[in-house]
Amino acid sequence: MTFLRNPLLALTCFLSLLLGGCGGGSSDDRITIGVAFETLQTEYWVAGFDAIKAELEKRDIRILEAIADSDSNRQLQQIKTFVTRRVDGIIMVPKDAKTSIPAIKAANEAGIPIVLFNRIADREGVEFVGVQADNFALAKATVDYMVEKARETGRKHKAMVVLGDMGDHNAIGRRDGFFAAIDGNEDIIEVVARVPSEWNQEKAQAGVVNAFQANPDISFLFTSSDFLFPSIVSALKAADKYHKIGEPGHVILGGFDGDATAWQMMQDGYLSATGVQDVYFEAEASVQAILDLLEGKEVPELIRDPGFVIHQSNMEAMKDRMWGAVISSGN
């Protein structure tokens, strides 16, 4: 992908970069980037927001901030405000794959390069660079490890998967990765519960409670986000299913994100594995993509964060790369 729709603006910004920045309509000559997040509801989004700000500060780039509080109309107005203020680039976390399209289109029509951080949108007549974890591969690798642990028990396990918002490409990739790992392992894993959460704590907790009432012998659980662990743990405790690895009644647990709660659960001996999104890689890649677009360089439409799986066998070696562990340590 080149600099979207305005070659003249690209040339102007490239020349301005050589002189110190595009200006962004500001009183100084630094580049200005608008950062628009759909929400700061989870630790991951807070960590991502902070990592992007740190990356921009490191490069002496001005930042305009906007949080939409899960309101797509508000996010559209925020992007239009960025356009009015003549920012040089936009990094955005869209609310979902569909409702964010008008906001992306507004940036396109203004010739402003836009990068979608961690969550991408449909490409329905709009152009953007996506920086996103490989949700499918990372979820599959996490559940592969869980299946291996299940095999070591020598018995068959009934499984539950807690799904995310199916309007979110991330949630779809994680769901598909889960089932890809289960495929071919039906001799050891039987999926008996698919719990919708729509990224909502209360809905997740109610769904997990109901799943255990219907299948009290569930012993294998994967959640599409570590963000939901507080609700899941509450439901596990209510069903007397929250036991450490190796203890009678232990449910093999796996997650996705790599937050501080997951790290604590891993240290305490309850969590087998979680797929970690590399928030620092994604922040750096997002900022670099904007700068490359401003210079007229070719940038791929999708930049993949491979992430990694942290588990009980490698946690000490990998903890310095896990953003949730870094936050917990106060570094």
Given for the second form:
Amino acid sequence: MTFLRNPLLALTCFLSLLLGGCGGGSSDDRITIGVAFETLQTEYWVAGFDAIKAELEKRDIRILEAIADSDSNRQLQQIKTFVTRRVDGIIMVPKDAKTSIPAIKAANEAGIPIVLFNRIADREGVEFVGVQADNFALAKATVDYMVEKARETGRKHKAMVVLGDMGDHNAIGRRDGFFAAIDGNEDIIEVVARVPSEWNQEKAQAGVVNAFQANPDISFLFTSSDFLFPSIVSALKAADKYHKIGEPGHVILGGFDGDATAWQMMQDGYLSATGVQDVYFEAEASVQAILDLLEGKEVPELIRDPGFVIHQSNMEAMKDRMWGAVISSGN
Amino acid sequence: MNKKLGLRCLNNAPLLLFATVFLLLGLASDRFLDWQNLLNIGVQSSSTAIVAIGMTFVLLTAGVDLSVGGVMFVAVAVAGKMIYSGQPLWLSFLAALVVGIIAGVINAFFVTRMKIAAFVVTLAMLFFARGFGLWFTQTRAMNMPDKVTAIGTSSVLGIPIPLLVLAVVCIAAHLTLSRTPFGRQIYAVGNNSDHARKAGISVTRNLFIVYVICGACAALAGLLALTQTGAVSPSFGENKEFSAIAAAVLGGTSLFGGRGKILPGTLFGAVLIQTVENGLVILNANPYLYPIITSLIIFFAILLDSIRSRALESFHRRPIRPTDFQTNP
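Can you return the structure of this protein in the form predicted in complex with the partner chain rather than the form predicted alone?
Shown next: the complete complex, the earlier chain at its head.
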């Protein structure tokens, strides 16, 4: 071990071992895919991340992971690192529609196929495959079901919609889906409150409290994401509006995403319906799209996750496809 | 006389702006001035106001604490985990406060002992706290039992508990700043730390304490928010640092230190932001208008503050020559 007495040699050995340990010099012939998520700050993104990793492991594909913590510059650097490490493909959740374009361009210039998972970017001189739920159609189908339930009560309802971030394509799709479902049903639904939440629990809670202050007789509420339900329920309880389906004073509730809270509320008989994004479909489609592109096959620019509406009548039959129910059961 | 009136108006600019916004919203909707709605505004402001009070202490020393949102998150994450594991509420809440104080101590240590810029230290703490919180919770939302939200919705003598907590913190902070040697020293440090040091004030000790106060306030604010939202979500406390700084600045606190008050200053700043958001929901305003109107009001408040500062400066400026020099040499 005398060579270790030479500090320079020892440092070189240490760095070589470190780099080797990191897999930088691996001679592994397997396909490598870089997975870059903007954030892991909601259960949905965690479920998506886990689903992609499971899909890659199932196909014996090597994975490089990166989380940008909502920073588009950091995401750009992460994508450039993927390019430097010569990955075979990239699956990315962009920060938003605009700021992610340089990152996509970096992958395009290196000739690396890139798939955007669940959230797509503007196609301004860049090429990618998008895998995304049809937010508009799914929100509309969910609210259609809620309207049907409202009509069954035989009375007119005042409605509130809790909106997401107004700069998020997904949030806008859900908002438009909500209003499309209401359109033509004004005889029984009057929208009296539009609460912007910016995907923030505190803002959602305060907004719902304030909306009930202005309109105490609201009896129809749709939220653009299930993850806001704890705050909404807290506000409903404070206004004595949280009652089970069929009980006097029940507010018809609907959501979007299909998370564990929504599943619990559905089981407990409070939630009428929620639009479920099929995270497992999206993960499989993303990985398959990269493999198809590597093989030179034709892949559509946008792969739609049809999703589905889970409601009180079909919940037992559909629960195995609802990611929130799967998480709840610990599978 | 007119000059005195003008000076008084300028000194109370935040209060006048607040009254104007309140009056306009009251005229626009009769629901707005309902007693219950006023209580709602107070309750909804409580969390931001308490973070902003902690932030005011730091801003008065010409520092900044960007970590408050992350500290809020990690503090309630610890409390949430403890509540989930069956620990008593008081112990869980106490643990959250200890987490806030520890975060404040770490910030203070690096700012005062290692002499690293507060901006850098607290930014690093923001990322560390948020990352730690995400790891600690495994990015899973924790829905709190009803006994937690019961605190946020209960009242004592008709006054909601969050408002009572806010009142206690406000009065304690106000008295500390206005009636104690420590408070005076904070202003002195913020005005000029070198002069303060030469005057025998322990700048290091004062700076250390303000960061600890700010950390404790962040944790307390997190707990208040938790009692209202009923959930620890991964985005808990996100961007709270901006709301806190905005509230303090709206209330007349200078970003350069040495000037600012808790009452009415910071408190009105926090309540003003919430009042605007409350009013817009009551009026069922177009959601796209929210950021536009809120930012316009913040801009207007800061413009007023700037005009006030210049006017006060010129009012208090001593003339180099007596003005009657020409007439009475």
